[in-house]
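Here's a solo chain for you in structure tokens, the form predicted alone.
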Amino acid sequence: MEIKPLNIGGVRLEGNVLLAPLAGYTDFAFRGLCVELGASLAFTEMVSCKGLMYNNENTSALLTVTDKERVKAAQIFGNDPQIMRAACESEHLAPFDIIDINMGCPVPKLYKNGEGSALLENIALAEKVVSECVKSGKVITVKFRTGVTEDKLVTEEFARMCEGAGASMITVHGRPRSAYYSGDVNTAQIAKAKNAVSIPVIANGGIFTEDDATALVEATGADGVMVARGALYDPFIFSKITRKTQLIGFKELIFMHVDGLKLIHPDRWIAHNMRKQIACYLKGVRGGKQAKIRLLSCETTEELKAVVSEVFE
């Protein structure tokens, strides 16, 4: 695919390959690595606006940033327009250049609460959420799905609503809520969104290789791509898509991720929480299956590194 700059509400990105917000994974250290590897923008894990306004400690921790992210982007979720705006105007989100609103998360907890993908069924409320957040003065973007079910697709209408309410970019995950993360990506629906608006449209879904990214852009006419699960298994996907030369290997990358977290987290916390991420990194690697089992008993980062070193030796 062609790598080109993006202008999002006056914020210039050097490229058009983005990292998706991934709950439980896109911590500040991982985002920094992906940016160094070629991602032009990386979003925080989705953050509850209500949690922010109640100064929830766990919620605030998700918003840690470093200078590795030249342009900083957070993703929020909620369904109360006033609370959403207040969160955008709060000191918690002050460091961020771009605020993305999650209107696509399919998990039952959010959906039953009228948040995430539930807003696809309430376009009037979704419009109020976007327009109020825009009034905060922040650059606002929206990530959403094609609909709740395959027989109730709202992509084109929702895209127009977002632009009309003041959003500066939209990202379309080419599946309905009912599909979660499986099945084919509906490229025709993403193309409809692209043809319906003048703001940048980013295509999301099913990108695990450079060829996947190229095919998605060619099929949809999108202005760029957002990589999600593909980055968990291979962060070097950003270098491959952008053709950016890398001098480090996978072992060095894993060590950098582990050590980066030491900025704010204690060693034992890192050892426990990196188990799942390293398991993703080792998918398909020779000896990885046995290493994943051994990772479960690691209590220190040095033990983690020892397991990783043995695999890559």
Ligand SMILES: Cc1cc2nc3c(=O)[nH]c(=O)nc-3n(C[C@H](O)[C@H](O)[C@H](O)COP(=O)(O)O)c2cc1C
The other form holds:
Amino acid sequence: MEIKPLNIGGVRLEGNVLLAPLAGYTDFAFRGLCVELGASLAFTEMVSCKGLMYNNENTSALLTVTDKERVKAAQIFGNDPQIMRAACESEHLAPFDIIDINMGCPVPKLYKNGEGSALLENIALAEKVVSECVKSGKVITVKFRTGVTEDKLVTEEFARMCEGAGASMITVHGRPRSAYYSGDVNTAQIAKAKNAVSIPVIANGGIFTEDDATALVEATGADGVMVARGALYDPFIFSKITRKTQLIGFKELIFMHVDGLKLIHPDRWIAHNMRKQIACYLKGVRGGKQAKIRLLSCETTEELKAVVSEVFE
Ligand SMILES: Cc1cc2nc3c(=O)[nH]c(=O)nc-3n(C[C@H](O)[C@H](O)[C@H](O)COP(=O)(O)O)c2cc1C
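Can you return the structure of this protein in the form predicted together with this ligand rather than the form predicted alone?
Okay, now the whole complex, with that chain kicking things off.
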């Protein structure tokens, strides 16, 4: 695909390949690595605006960010326009240049609360949320799905609403809530969004290779792509798509991720939390299956590294 700069509400990105927000995965160390590998923007995982306002300790760890990310982007969720705006104006989000609003999360806990993808069924409230957040003065973007179910697609209307309410970019995940993360990406719907608005439109869903990225841009006319699970299995996907030369190997990358987390987390926390992420990295790698089982008993980062070293020997 063609790599080109993006202007998001006055914030310039060098390129148009983005790392998606991924709950439980897109920590500051991972995001920094993805940016180094070629991603032009990386989002924190979704953070509850209420958690933010009540100074939840876990929330501030999720919002740790370093200067490895030249442009910094956080994602928040919630459905109370005033609380969402207060979150955007809060000190917690001060380090971030861009705040993305999650209007696509399918999990029942959020959906039943009227948050995440439930806002696709309440466009009037979604509009209030976006326009209040815009009043904070922050650059606001929105990530949403095509609809709640396949027979009630709202992509075009929702895209127009976001632009009208002052959003500076939208990302369309080309699946409805009902599909969660499986099934085809509805490229026609993403194309409709692209044709309906003049702010940048980013296409998301099903990018696992460089060719997938090219095909998605060609089919949708989108201004850029957002890679999600594909980056968990292979963060080098960013250098492949952007054709950026890479000097480090997979083992070094994993070690850098583990060591990066030491900035704020104790060793045992890292050992436990990196098990699932290293398991993703080892998907498809020879010897990866047996290593994944051994990872489960690792209690220190030294033990984790020993398992990884053996796989890449
Ligand atoms: C484990 C996991 C966590 C996710 N967390 C978030 C999140 O915090 N915010 C969000 O907007 N989307 C989240 N998503 C959705 C992804 O950002 C993306 O839209 C979706 O996975 C489709 O892209 P893909 O087919 O390339 O994986 C998550 C997806 C997965 C699999």
